[in-house]
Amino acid sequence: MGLYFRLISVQIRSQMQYRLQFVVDMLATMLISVASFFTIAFVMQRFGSVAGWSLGEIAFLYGMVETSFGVMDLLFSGFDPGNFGRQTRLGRFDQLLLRPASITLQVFGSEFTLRRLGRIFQGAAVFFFAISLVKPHWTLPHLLFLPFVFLSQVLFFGGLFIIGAALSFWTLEALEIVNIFTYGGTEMMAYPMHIYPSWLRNFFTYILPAIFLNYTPAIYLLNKPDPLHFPAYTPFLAPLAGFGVFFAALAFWNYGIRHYQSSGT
């Protein structure tokens, strides 16, 4: 951890040289998830609901993926799948190999963008602008549960970084394709998910877990009936989700540094 935190504190240094340039990328990647917020707001103001769920409810879900995105965002910036391929490509993930540390931890901390802070500072001013509009009954068992949930968002948004990541050992290119669960995840995690079709959820059921992670935690702590009529215990099955998807991509990650042949740059 000690090394850890000497890289993260070499990327801090070296983007506070330029500190009007770091307020102003902030502040963009602020107004920028401002925009994408303000659109929903227009929408709700227009129809009043989207399946029973009002404006502050889904405030709600849009402001904990945000944040949750945007903390993860800034901690795995290292394993962005655009960023990391173009590294692999050019054959920087050599050097790596060549140094007496830990790889994943090199890959950590070589990436840790602070502009990021925006989306994260956007995000949880919309979660907490949902809490004075929803004024949920907060119990100590939901204050309890809340952390892990965000915590397992984070995770399973890191886990996809990594996929994304690993997957260029092979392909030596980012693939697009990542960025629909990430990204696209974050604005599909936005809604109740019971608006979507049978197909999708059921993807995002089964085979992805998202439906776990934002939409039936939010039932819970909202104390919203559950249109899909999942069992008792689901909500609960947030942390599962989240260290399982982020457990799986190390496992998954582990293989592919065992299996990488060099880019030949």
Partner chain sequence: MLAPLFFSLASRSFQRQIAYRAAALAGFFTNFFFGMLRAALLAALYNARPEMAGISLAGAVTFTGLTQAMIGVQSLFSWYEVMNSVYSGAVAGDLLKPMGYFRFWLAQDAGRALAQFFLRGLPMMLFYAIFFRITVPQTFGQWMAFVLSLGLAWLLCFAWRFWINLAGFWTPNALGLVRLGFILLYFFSGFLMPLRFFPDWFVQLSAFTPFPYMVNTVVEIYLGVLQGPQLLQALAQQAFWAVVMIGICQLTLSAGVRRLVILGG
Second form
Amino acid sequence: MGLYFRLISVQIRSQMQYRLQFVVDMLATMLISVASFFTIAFVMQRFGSVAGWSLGEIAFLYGMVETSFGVMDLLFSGFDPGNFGRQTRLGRFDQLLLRPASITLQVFGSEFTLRRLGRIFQGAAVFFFAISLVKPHWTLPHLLFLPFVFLSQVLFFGGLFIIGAALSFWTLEALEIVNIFTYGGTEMMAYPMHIYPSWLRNFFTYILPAIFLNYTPAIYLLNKPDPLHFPAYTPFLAPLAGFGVFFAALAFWNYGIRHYQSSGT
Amino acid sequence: MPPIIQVSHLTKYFKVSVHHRGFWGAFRNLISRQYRLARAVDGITFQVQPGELVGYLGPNGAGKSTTIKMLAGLLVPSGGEILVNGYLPWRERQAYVAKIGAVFGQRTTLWWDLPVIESLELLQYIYRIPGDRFRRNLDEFRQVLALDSFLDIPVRALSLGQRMRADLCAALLHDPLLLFLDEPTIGLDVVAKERIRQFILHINRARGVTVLLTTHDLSDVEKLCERVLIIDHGQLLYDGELTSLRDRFGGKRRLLVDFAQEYVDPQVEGAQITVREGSRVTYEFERNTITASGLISRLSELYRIRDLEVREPEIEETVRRIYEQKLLENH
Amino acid sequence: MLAPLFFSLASRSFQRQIAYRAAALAGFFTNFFFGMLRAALLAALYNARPEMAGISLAGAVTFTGLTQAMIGVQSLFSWYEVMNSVYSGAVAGDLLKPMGYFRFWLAQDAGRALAQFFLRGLPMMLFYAIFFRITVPQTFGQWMAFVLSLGLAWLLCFAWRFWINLAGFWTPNALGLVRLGFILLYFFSGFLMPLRFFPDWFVQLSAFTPFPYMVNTVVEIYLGVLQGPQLLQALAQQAFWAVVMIGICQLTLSAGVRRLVILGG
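Moving from the form predicted on its own, what structure would you give for the form predicted in complex with the partner chain?
Zooming out: every chain and molecule, the one shown earlier first.
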């Protein structure tokens, strides 16, 4: 862990050398998210609701996912598939292999992209906007559950990044497929999942358990009806899904490293 | 002493996809993809004793880098055996790499935006180098590599030569027994090359570090290595002393002369004229027929010389000659 | 006289695009996936309404297909080639070519856009036709107007991309600025939602920018929302903005080149 914090501090100091660039980049990151949220907020003024969910409830889903993805994007920057793949082609991964320290730890410490803070700030703002609109009547169990949902989402998205990074040992060209699950996943999870066609929803239920990370917990936290008729315990599967995807990803990552060492690039 | 590097029947195969060219070729790539098996390293065997300084030569794409990567534990062999310093490099990675150093060409191991000294301190932490040993080594390398002028400068602002010096220092702070260098002088000017070579000799002689270096600069080898390995198409063509390589396969050396005036036909015994452009004449000569100084003194007796230069045969040419003479069969 | 050079540049760029087959395929599926999510969201918003602001649900679904198809053709999200060529120094050689620097890149972008049209644009509309109920222009005249509008939108969008890339002549850290340029495009072009769904003040504001003419106008012409004089006016506005934008590009470019010459690259 000491090594991790040293590596991260290097990354932070490096980025602070380019302060203006950092500010512009952070603003840009923030504005993209702001633009998407304002668009849906504007359009909902016309339409009223999204399949029975009000603007505040949509903002809750949206804010949760944006914040957790932003936090993941910061902590797991080293695994960002596109960047990791390019760095590996340039020989950076070989440099890590030459050092007597855990590979995974070194990749965690190899990037810490501070401009992702822009997304976190924006996501948090939308989240609190949602709370102010919805005014949920939360009891202690709700409040205790919320951080677990958040952590599970971070681990879930982090797992997807790790899988993408591992895939880049085989191919860079097909990496955009990973974007379907990461960036597509956030886009999808920002809205109530019952709006999607059933085959798509089933994929994100049984193959990749995205539905349990935001939608079903929100049904519990916002006390919404469940048109999909999941069992009553379903909202509480979030930690299982989050940790499950994360550990499966780590296993695949180790397999990817073995492949890299037998094939090179 | 047992060998520090033992390599036997080492092979490495890669799958390479075949691309079609041109406009319709692009469409064909869209539809089908074919593979062929490339043998990057094809059954090589050698040993290196502790304290040796060995040059590993060959043209581009001969399999040099692949071998080095397998020795450094970055690649797993397809077949054969490697034992370095008592380790299987790829299997016991962390324990193994703690005792080796490696510098791969123009890729720096240092942190791009950090001052050199902070990168070195971070490496001290990663390699768990005791403080007194770190300071002792750093003091020595600062002197030999003349690092002081740029220790506080971020790596991104260093010249290529400075960066190579910093990288060499970084690769040796933890007292490795073995140092792998992949093209350590590539892209450097003459002065920088010389400094790097002096340092490599220093750590080999004074510290007894075993060095294996790849290069396609023959003058690196001449100044550093007593022993060379030559590889081409993944196979070892030559393993032996540099001097005997020269004598047997050196090929023709060339003497480029710029005469003080134009001579009609400036012949000299023991060398043939290959190019003539006014007062500039190129001679070719065999090393076992006449020495360079012998030829120069003969020429200067006959003609007035303004300037001259001796050119050694290129490593590519030497390798080609070895290949042509089918050394493979009696090796 | 310069036409052959233009076509040879365009054709080479076309072939380069075709060569990256896996990337194009992956990009296509990502675009289609996001298109499905956006179509599902619109269906949920419509919630059995027959139409909104003159656009039917089928029209709204078609809108998502068209805009997703345009991502590749117009390169709506990213294009940093001119900036990168300034940083790599390739710009020096390119400026000496026997054709204007703007035209040099225009030719290459034409090839790129055409390749993307076949790789991602056309297949997108075909996929949409299979998976969704979509609308098509009703008359030959409307088809012609659509094609013309798409061409003008490409020209205008290229000029915008080219212009923001020119920031590379002034600062070595232009990436953030160029990104901001793409965010403006993302927000104001009507890519995220048809501009008709936005509040009136937003529509009026965006009409003063070139962005609606890069995406929204093309969509409205395709959907048949604009007819007769309105349609002609829209085409004229597109052409007007294209001319203005190209003029701005040329002025900025000559200032940038002067700067480059003075600083010696």
